[in-house]
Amino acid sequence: MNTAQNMPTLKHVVIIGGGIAGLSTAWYLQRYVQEQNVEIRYTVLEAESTWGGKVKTTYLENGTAQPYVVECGPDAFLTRKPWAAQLADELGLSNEKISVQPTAKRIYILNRGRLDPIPEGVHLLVPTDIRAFLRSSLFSWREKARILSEVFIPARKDETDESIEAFVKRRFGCAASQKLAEPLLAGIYNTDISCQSLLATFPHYRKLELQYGSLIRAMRHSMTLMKPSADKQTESAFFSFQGGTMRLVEGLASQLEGQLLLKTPVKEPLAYQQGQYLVSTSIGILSADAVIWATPAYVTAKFLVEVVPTATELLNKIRYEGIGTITLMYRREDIPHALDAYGVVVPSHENRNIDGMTWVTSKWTHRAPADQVMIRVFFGGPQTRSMLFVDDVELLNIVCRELNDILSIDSKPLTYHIDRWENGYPQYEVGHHLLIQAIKNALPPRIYIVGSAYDGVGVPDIIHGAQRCAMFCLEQLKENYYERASTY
C-alpha cells in the first residue's frame, strides 16, 4: 500500500467508498493501467475504520481450535456469474476457496407450519423434472396443473417492464407466486415482488419467454444441452473461503498499490474548478481528474447536488430497505432436526417473524467445531420490517420461539451474533433499468457510479460493474475526454 503524497504530473482518480465495489474498481483500474502502461494514480477513501462494507466476517472464539466464522453480510458467491471467482484467482486465493457441501442440495419451504422441500428439478421457480414435481407435497393437484399449464400460456410480446408478481402469476398462477417466487426470487433482493422489476432482476425470464414461448420449455431445452457427461463433475453453485467472504476484501486491500485512506469521509459536496473535481475530505481537499462513487445512491446524491443536481434528483428515487441477521450456535445434540438441507425460506402468508434461515454448518465446512451447529436467521424483509427495530434481547427471544416452533429447538444457544444493516438493500422496482440509464446519462464527464444499486445486488455483479467502470474511466482519461460520452 502506497500512501505517497499527491503527484500533480499524473492524472488522479478518486474512488469514494471502500466496500467491495470501490476496492474492485481500484483493483481493475490498477490492473488496466499496468497492462496499458498508462500513468494514472488513484486514491480510495473510506469513511469507516475497516474495508469491505457489507462483505464482513466476524470470528468468535469458543475455546477450541476452530473459532466460529460468522458472516455479517453475504455468505457465498455465485459461480454461474464468474467475476468473483475470477477475481479470487487473480488475487491468489484459489487454494482457500471452498464449495458448498454436497450432502444437502435442497432448501425447505415453510408450508402451513411444516417443512416441505422445494421439488427436485425446480430451477428457481421453473419445474424441469415433471415427475419429481408431481410427487411434491408443496402444491395441491389443482396448483400443479396450473403451473404445468404454463407451456400453453401465450408469450407477452412487448418489451415493457413488469413486476415479478405480475409475471409469475401470468405464467404460473398465484400459488407459484406465493410459495416460490415470493420467498425465493424476492428474498434475493429483499423486496416486495409486487414492486420488484422483472427486467432489472431476472431479465432472462423475459428473453426465454420471447424465444421459446414458455419458461418450462426453455428450461428443459437448456437442461438437455447442459447435461453433464458421466465423467464430468457438476460445478458447485456457490463458493466461499475457509476464512469467510472477508478474505476477498483482505486480498484486495493487501494488493492495492494506490493511496488507501480509512476514516476519511467526504465532508462537502463535490466542486468543479478549472477542469478538476475538488473532493473535500476530513484531511483536506483532493484534486481529481475523475471521481468514482462507490457509495449507496442516497450518499452519492448528497455529494453531487452542486455539480449535477439532475443526477441527485434521480439518485434519490432509488429506495433502500434494511435487513438483519442473527447467527446462533448450538450443540448438535440439542437439535432434534437432521438439518438435512441448506436452510428454510418462509413465505409471507405463514405470518412469521422471520424471513428464513441458513443451516450454516450443513452448507459449509470451517464454520464451527464438529460437534456444534450454526443457524443464521434472517429478518427485516417486506413482511418483517418491524423486527429491525426490536432490541437485541427481545429479538433473541422471538427468534428462539420461532426456532422452537419450526425445528423443535428448546435449548438456549451457546452464543449468538446480531447484524443489522440499515438501508442495506437498494430496491429494484419496476422501471429500475430505465432509471439507472437516466442517471448515467445525466452524469457529467469523468464522474462514474458503481455498486449494488446499479449493477445487481450480488457480489459477482458488483465486481463485473467495477470492471466496466474502471475500463470506461481509463479510456476517457487516456483520450483526455472532457465531453459527455455514452454510458458504460
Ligand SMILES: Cc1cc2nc3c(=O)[nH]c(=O)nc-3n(C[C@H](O)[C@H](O)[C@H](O)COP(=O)(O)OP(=O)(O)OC[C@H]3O[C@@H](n4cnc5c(N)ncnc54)[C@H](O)[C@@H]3O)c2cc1C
Given for the second form:
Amino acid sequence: MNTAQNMPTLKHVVIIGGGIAGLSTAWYLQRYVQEQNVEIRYTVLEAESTWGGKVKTTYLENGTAQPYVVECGPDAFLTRKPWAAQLADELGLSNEKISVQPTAKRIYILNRGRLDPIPEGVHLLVPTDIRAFLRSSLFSWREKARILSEVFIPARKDETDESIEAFVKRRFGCAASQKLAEPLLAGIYNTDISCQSLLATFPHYRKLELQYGSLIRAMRHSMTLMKPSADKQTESAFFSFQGGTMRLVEGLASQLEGQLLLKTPVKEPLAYQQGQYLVSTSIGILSADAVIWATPAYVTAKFLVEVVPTATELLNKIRYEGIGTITLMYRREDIPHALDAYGVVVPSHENRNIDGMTWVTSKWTHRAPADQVMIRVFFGGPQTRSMLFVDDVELLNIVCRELNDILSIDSKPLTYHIDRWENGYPQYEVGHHLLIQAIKNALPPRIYIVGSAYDGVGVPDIIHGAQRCAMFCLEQLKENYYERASTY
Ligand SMILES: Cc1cc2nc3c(=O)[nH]c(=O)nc-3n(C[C@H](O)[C@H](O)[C@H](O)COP(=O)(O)OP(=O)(O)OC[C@H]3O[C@@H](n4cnc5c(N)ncnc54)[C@H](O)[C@@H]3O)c2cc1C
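What's the form predicted together with the named molecule like, now that we've got the form predicted on its own?
Starting with the chain above, the whole complex follows.
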C-alpha cells in the first residue's frame, strides 16, 4: 500500500538525539533539502538541556582573562578522515581550528614503570622504518626479531573476522600485542583488544595481508609509492578548536533552521499508524514520515521494540564500556617531567589504576595560562572498570599517587575537573560488521540509525555516517518510499 498521497506535502523527519550524530545528520539533511529544493522539515529531539552529547567542553575560571578549556569527551579530530574538518569549514569555523603542537609529537608507553616512547617508524601497529624501529627501547632484541619476522608469516586466506589481539599475535607475536597494540588501542578505542573486531576496526589490514602476504611489506611498498607532498608532511594528524571541540556543536546548533527541542526526551516506544510514525515525547506525540535514531544503541533498542522487535534484539547485542577522565591543573614549576609528548598509554600488565593520560598543554595551545600545565588522566575503561565508581575524593587521591609514581609529581593540583561516562564507548566486537548489516537489513523504510555504535566511534566517521544517512533518508522520502517492509 502506498500511502504517500495521504501525506501533507511538507514531509516531516524526526531526529532523535542531539549529539554530534543527530546534529550533523540534521545539518546535511537541511543542506541537501535546500540544494534539491525538496519540501521536507525536520525536528531534533534531545533529552538533555544542552546539545552535543559526549562532545562537551567546560570552561573553568582561573583568575585570568582566559579560562581553562577542559574537554569532557573528545579532544581531537583525526585529520586523515576529512569529514569533521570539512564540516567545520562549512560552518565557517576554519579560523578557529587549531592543530596539535608539533614539538611534542610522540606518545610514551609505560613499560615496567618507565616511560618508553612508541618506537619511531611504526605506523600505528606496523614497523615501516626498520632502522628506527631497531633503536626502540620498548622491545627486546628477541621481540624485535619476532615482530620483523612478520614478512615470513603466511597470510590467512579466509574472510572471517578475528580479534585484533589474535591478528597481532598471529602476525607480530605476543610482545607486539601486549606492549603496543593493547595500550595504544585501549587509548584510542577504550576497548579490550581480545574482543575488538579486526574487520570493523582495521579492515584494510586484512586486505593488505591478503594482497601482499605481509603488512610490513605492504606498508613499506605503499609509503614508497605515495611520497607525501610537503603539505601532507607538515599537516597535523589531529585538529580541534581554540574554544574546544564544543565549538563544532555550537556551530551546528546556531545554523540549524529546523525545530530544535532540548529537554524533550522520547518516552515511549515508537508506534506506526496509517503510514506515519508516532514519536511519543515528554511534550506530546509527534507524527513523522521518517525517524532517524541518533541515540546510543541500547536506547534505540528500547524504543523500536514495538515496530521492529528484531532490530531491538540485535541492537541490544552492542555492548558498551565506561570511561572517565580527571583533568588536573598544576603550576609548571611543580612538574619535574618535561612533558615532551602528547601523553602516556598504560598497558594492563603494568597493573595501574589508570588507563593513560594526555598532557593537554603539550598537545594544544589555548588550554591554560602559560605558567601552568593541564594533565588529563583516563580511567574506568576495560582494564580499570572499578575506578569509574570510586568517589571523587578517593579518585583524586589515587590519581595523584599514580602521577607521583609515574611522573614524580608530589604537589597537589591547583584545581581539577571530573567526567564519568558510564556507557561511554560502544564495543566493536568480533562480527560487528555483520551485526550492523543485520540491524540495517531489519529496519523498515524511513527508520534509520546513525552514531557511534555503527560505522566508527570517532567523530569524523560519525559525521561521514550522518551524510550518508541524511542522503538515504532524503532519497527514500523523494521516492515516496512508503511500503512497509516484510520484517515488521
Ligand atoms: C571520554 C571520551 C573521549 C573521546 N575522545 C574522542 C576523540 O578524541 N576523538 C573522537 O573522534 N572521538 C572521541 N570520542 C568518541 C566520540 O566523542 C563519540 O563517539 C561521539 O561523540 C558520540 O556521538 P553520538 O552522537 O553518536 O552519541 P552521543 O554523543 O551519546 O549522543 C546521543 C544523544 O542522544 C541523547 N538521548 C539519549 N536518550 C534520548 C532520548 N530518549 N530522547 C532524546 N534524546 C536522547 C543523549 O542525551 C545524547 O545527547 C570520545 C568519547 C569519550 C566518551
